[in-house]
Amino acid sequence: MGLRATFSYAGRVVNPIAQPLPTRTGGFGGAAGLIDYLKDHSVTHLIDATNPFAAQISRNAVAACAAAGVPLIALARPPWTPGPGDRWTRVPDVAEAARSLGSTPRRIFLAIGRTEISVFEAKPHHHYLLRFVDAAKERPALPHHDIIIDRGPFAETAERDLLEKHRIDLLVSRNSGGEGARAKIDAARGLGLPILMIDRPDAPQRHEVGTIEEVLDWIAHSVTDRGV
């Protein structure tokens, strides 16, 4: 007997990649929504498989899971490490990165999402390459930046060729982890380029594994009335 399941989005993405399964998009209304949402649909256990950046939305479904008793597991992406030929600074937040620029004008690869964009307003006089999944409602209020439109995975080939087409001299960059955006991260080594890294917020406390097979298997082994 299958499982019935349901994908949650946060709704950031205009288009997301389309799954297999029935989807949902937006918010629940905090813990107390998920809550209800857990109750009113029967679900029986959840998985956790959100950027490891969106700290709130993991607290949040870790808090509505042990009030609610629903079992509760997180697919939490591997983080990076620095290796040979490496050459990170890391920082502990967005706004430390900003602060981290110095004052000399550097071109800048700006590979943080959309969200944060805002705080390197404060920082006017470098120039910023930014990657959008979706065009953006307004342009940034950045004096000197290009904006590319495209969704990845990306090939260490072409991320390399875009660090050189642009002229980048510094990457500054999330510590997502995983395979799927590592690529710049290679493309930055190989052209010896400092990077910029931001390291994750703590994440709650909670039953966390590293593989999708390792999800499956916890199912396999919990589940008893099929609703995730």
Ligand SMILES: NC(=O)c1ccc[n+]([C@@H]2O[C@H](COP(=O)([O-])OP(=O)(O)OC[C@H]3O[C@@H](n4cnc5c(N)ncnc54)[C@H](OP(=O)(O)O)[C@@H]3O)[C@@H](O)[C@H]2O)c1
Second form
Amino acid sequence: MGLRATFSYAGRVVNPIAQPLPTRTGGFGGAAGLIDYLKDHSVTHLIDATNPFAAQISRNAVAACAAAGVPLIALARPPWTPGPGDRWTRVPDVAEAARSLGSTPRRIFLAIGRTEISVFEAKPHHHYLLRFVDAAKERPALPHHDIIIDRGPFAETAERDLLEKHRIDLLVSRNSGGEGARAKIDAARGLGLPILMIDRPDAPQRHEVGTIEEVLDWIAHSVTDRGV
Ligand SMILES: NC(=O)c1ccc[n+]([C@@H]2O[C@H](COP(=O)([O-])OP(=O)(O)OC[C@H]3O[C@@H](n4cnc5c(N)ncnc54)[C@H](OP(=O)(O)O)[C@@H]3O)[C@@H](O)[C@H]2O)c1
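Next up, the form predicted together with the named molecule in place of the form predicted on its own?
After this comes the whole thing, all chains and molecules, with the earlier chain placed first.
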């Protein structure tokens, strides 16, 4: 189709995976800043393919596109659902996940990324296994923890080995959905481990699809010879 497109990153990862398209990094300055960006760069279509837990940028995108008259589509990975053998307890957010950890010290794989780790400082008696994409600038203020620097996708056998090696007895995960991050869920099921599964925040009303093919179809049907 010969379209021009740009990836936008929040800048949370120091070394993002290289992409075959131009990228820009950093916030726009709220919905108002995003409106300016859309206009300044003559953007004709916006694809919201962000993480389902990045709720603010998704709200901003809906508001900015409505104001600027730019059509928006969201690529949202379907959430995981528990199946036979899964031992899930669902919680609405990270704060509730931390609150629901008991007083008996546990060995927890806290697979929630870096931004909300500090919430668990209120539960310092547990041992936490943390996995980040980049080395942390500051060590988390958790008295008992191990950090692994690694980037998915991960294989189920490797996740199982990790859970066993660190003698994990509870997995705390966000319901990110998709294939790349689900190996830890499958590994926990295989080992009979319980999971505290954090539900997604509500997404705004928007045109949402579950596959890249549907996004490409949407572009193909809505792009004129003007391009993106
Ligand atoms: N953002 C991500 O790519 C991402 C990826 C994986 C997981 N998460 C998870 O989502 C939760 C919230 O993370 P968050 O603070 O990054 O998201 P957020 O709460 O949705 O966004 C906060 C602000 O970051 C900027 N921002 C976010 N995504 C952007 C993008 N793609 N391009 C440009 N600016 C962007 C925007 O700043 P302005 O208002 O200044 O435009 C936005 O208002 C965390 O738990 C995090 O671990 C986020």
